[in-house]
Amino acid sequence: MWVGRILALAGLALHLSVPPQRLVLLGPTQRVVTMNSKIGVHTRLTDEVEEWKIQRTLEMVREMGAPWIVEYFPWAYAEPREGHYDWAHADMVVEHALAQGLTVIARIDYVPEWARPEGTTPRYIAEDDYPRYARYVTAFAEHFEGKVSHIIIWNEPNLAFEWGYRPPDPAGYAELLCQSYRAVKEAAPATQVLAAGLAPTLAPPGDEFGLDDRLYLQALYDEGSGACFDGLAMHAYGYTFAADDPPSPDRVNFRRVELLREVMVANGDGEKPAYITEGGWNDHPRWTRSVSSLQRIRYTVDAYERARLSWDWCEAVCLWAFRFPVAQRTYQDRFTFVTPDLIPRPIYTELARYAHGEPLEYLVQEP
C-alpha cells in the first residue's frame, strides 16, 4: 500500500511541475503599419516548439514594422518517410504569420536520410534524387498555395559546405533549380520560385570551400537557368563596412548585391526582382567581423533606407536573424533582434521607431 501511495504522490508532483498549456488563438488578421514596405527579417522558427512563442515572435515582427519574413522549412522535417507528409509545424508557423499580416518567403533544403546516400550530410543531394526534391517542393507549393507566395530553391550552393561537402557545381544546381521550377509552375503557377541566395565570397575558381558569388551566378546563366526562376534571392552581409560602402569585386559588403544585379541585367533579367533573404550586421564584442551596437543600428537603418529609396529592383530586405528559440552561445546570438526569451534588443526598439517614422534615440548617443 505504501508503494502505491508513493507512486501516487510522485505522479501528483510530476503533474504539478508541468506548466499549464497556454491557450493560443489566431484572432483577427492584423495589418503591418510601416513607412518602409521592404523591411523584413529571417525568423528561424524551425525549431520553436511552443506555439505561443511562435505567435509572439510574429507579433513582434509586425509590431516592429516588418511586412516580410523568410522562414526555413526543412524537407527532412516534413517528409520523414517518402510520400508521408507532416505539415503540422509548418501550418502553425504560416497561419500565425498570415494572421499578423506578413508575407512568407519559404526556404527549402535539408535532405532526409531516405533521399540521400548513406554517410552524407543533409546538405547533399545526388542528381538521381533531384526529382524527389522537386516533388517535395511541389507538394509544399500545392499545400500552401495562396498562403506562401515565394519559395527559395536550396541555400548557398556556391559553398562546398552547403553542397554536401562537394565542390560547387553550377551545372548541377541549375538542373535542380530547373526541375523544381517546372514542377512547381505546373502545380501552382502563381507561386514565385526564387533561385538560391548565394554566399557572398571572393573564393576563386578551384577553391575547396566555395566560388565567388558573381562567377557562380554567371555560370548559372551560362547553363540556361535564367528561364528557371522568377526572382533571385540574395545574401547581403555588411561585416565591418557601413551600409553605404561602395560595391567592389574584391570586397564583401552590404552593397555587393549591386554587383549581382549587374549580372542579372547583363543577362537580360533586368525585369526580374531580387529579394535579400539573409544579411545584416553583428555586434558581438569579440567577433572580428562585428561592429558596435550603435554602428549596427545606424547601418541597418541605412540599409533599409537604401532599399526603399534607391533599389527599385529589390522587393524585400530580410535580415538575419530575428530570434533563435534557444541561445546559440556563439557570435550568432548577436545577429538577433530579440532574445530567446522574447526580450527586445536595442536594435529592435530603434527599428520600430524608424519603421513608424519616430525619432531614433541612438542618434543623440553617437559622438
Contents of the next structure:
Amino acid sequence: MWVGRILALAGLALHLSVPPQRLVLLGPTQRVVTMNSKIGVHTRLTDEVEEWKIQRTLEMVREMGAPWIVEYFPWAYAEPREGHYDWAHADMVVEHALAQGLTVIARIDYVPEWARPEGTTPRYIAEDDYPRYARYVTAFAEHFEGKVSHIIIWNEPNLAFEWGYRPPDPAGYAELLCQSYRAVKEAAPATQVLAAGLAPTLAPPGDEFGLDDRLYLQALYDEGSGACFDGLAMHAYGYTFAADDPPSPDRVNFRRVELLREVMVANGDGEKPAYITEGGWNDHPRWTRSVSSLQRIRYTVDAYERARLSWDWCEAVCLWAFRFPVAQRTYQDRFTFVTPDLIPRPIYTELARYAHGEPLEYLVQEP
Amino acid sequence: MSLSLGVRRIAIAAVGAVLVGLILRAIMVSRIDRGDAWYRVQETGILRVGMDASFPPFESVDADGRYIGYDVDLAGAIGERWGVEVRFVNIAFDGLYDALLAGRLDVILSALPQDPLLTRDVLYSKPYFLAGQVIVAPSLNPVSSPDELRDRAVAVELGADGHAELVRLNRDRGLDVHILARPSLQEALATLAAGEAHALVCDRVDALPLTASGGYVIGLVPLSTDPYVAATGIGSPRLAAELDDALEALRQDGTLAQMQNDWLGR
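Now show me the form predicted together with its partner chain, since the one above was the form predicted on its own.
Full complex below, order starting with the chain above.
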C-alpha cells in the first residue's frame, strides 16, 4: 500500500518537475493584408522543434504582408522507413500556415538512407529508386490534398551538389519529374506539380559542378518533359546587381528569370505560370556577392514591385530565407528577414511598410 | 631452469593466442584505416581543401586566379608540416559538407563555424580563430562588457548582426541602448570617432584592424562568439587528430598569430 503511495508521489513530483509546455492554439483563420499579392518568402521551419516558434514565424510572415511561403519537407524526415510515414511535423507547419491565411508551396527532396546506396549524399537518387520518390511525393500530395496546393519536384538538379555529386543529367531528372507528375496527378489531380527551380549559373556543358540553367531547361524540354509539370519554379538571386539590371545570357542577376521565361515560351509553355521559389539579396559586408543593407532593402522592394507590375506570368516571388531555426553564423544569415530568436531585421520592417502602403523609413536615407 | 610439459603447452598456447590477437587487430585496424582520409593524403601526397572562396580576408580568389586569405595560408602551413601538396576546391558554402561526404574533399577550411547538428557526420577540429560580435570603444574610455552600454548611444551598421545584438540587449536585458544604426560600418565608425556614440558594435574581424593603431580597444566580454574550425569526414579520426596536432603546433610556434596579423591587421 505504502509502496504504491510512494510511487504515486514520485510520479507526481516527476510530472511537476517537467517545465510546462507553452500552450499553442491555432486560433481563427487569419487573412493576409497586403497591397502586393505576389509577395512571398521561403520559410525554413524544417528543423524548428518548438511549435510556438513555428506559429510566431508564420504570424510574422503574415504580418509582413506576404501571402505565399515555400517550405522544405525533406523526404528522409517524413518516411524514416519505407512505407512508414510520419507527418507530425509537416502537419504542424501546414496547419499553422493555413491558420495564418498563407498559401504553401512544398519543396520535396532529401533522400532517406534506406533509398540510396551507402556512401552517397542525401541528394543522390538512383534511377531504380525514382518510383520510391514518386510514391512518397504522391503520399504527400494525398495527405495534404486541399491544403498544400503546389509541390516542387527536387531542387536545383542542374548542380552536381544537388544531384548527389554526379554530373547534371537533364534526361535523368526529366524521368524523375515525369514519373512523379503522373503519380501525383492520378492521386491528387488538383495539386500543381512544379518543375524544380534551377540554380542560376553560367557553367558550360561538361563543367564539373553544374550546367547553365537556360541550357538545362531547354534540355528538359528536349527530353519531352514539358508535359510533366504545371508550372516552373525559378530561382532569382540578384547578387551584386540591382533588381532592374537587364537580363543577359552571360550574367546572373534577378531578371535572369526572364530568360527562363523565354525558354518556356519558345517551347510552347507560354500559358504556364512560374513561381520564384528562391532568390533575393545578401547584405553581409564581407561576402563578395553581397550588397549593403540599404541596397538590399531597395532591391527587394523593387523586385516585388517588378513582379506585381510587369510579370503577369509570375504568380509569386518567395525570397530566401525568412528565418533559420538556428543561426548559421556565416554570411548565409544575412539572407534572412528575421533572426532565429524572432528579432525583425530592418528589411522586414521596411517590407511590412511597403506591403501595407505605409511611408518607408530606411529608403529615404538613400543618397 | 626447466619447465614441465604442461606449463610449456600453456605458454605456447598463450603466445599463440597473443599472436592471433595481434594479427586480428592489425587486420581490423587496416580495415578501419582504409577509409581514413589521412592515409589517402599520405599515399597521394595531396591534401584536398574545400572552401567557398568568396569570403575575404579568409578565402577569396585574386585577379590572377590565385587563392588568397587566412585559411589559404593556414592550409599551406598544414600542408608544409605534413609534406604534402595542397589543392583547393572552390565550392559554394551550402555544398561543402556534401562534397566532404561524397569524398571530393579531405578537409573543409572556410571560415567554418561548428554546426552541432552535423556532429554525426563530420569531425570538427579545435578552433583556430574566434569571430563574433564585439564592443569597440576609444582606448581612453573603454567598455568591458555589454552592461556598460546601459542608456548609452552605440553606433552599428544597419541590419548587421551587431544591430540585432543591440536590439536583443534591449529586449532581453532592458539595457535601453540608444542604437545609432548607420548605412555602413565606415559611417558607424565615423559616428564613434565624432564622439556621438559611446561605443561601436561590429564583428571581431572588422574590429581587429581598428585596434591596430591603438586608438580603440575591444571589450573583454563579447556579445557573441563564433569559433572557426576545420571539418573532416566522420570516418577520418586520424586525419582529424593530425589536424588538431598541426593547429596546436602552429599556435605554439606563433604561425597563427602571424597569419592573424597578416590578414586582419592585428
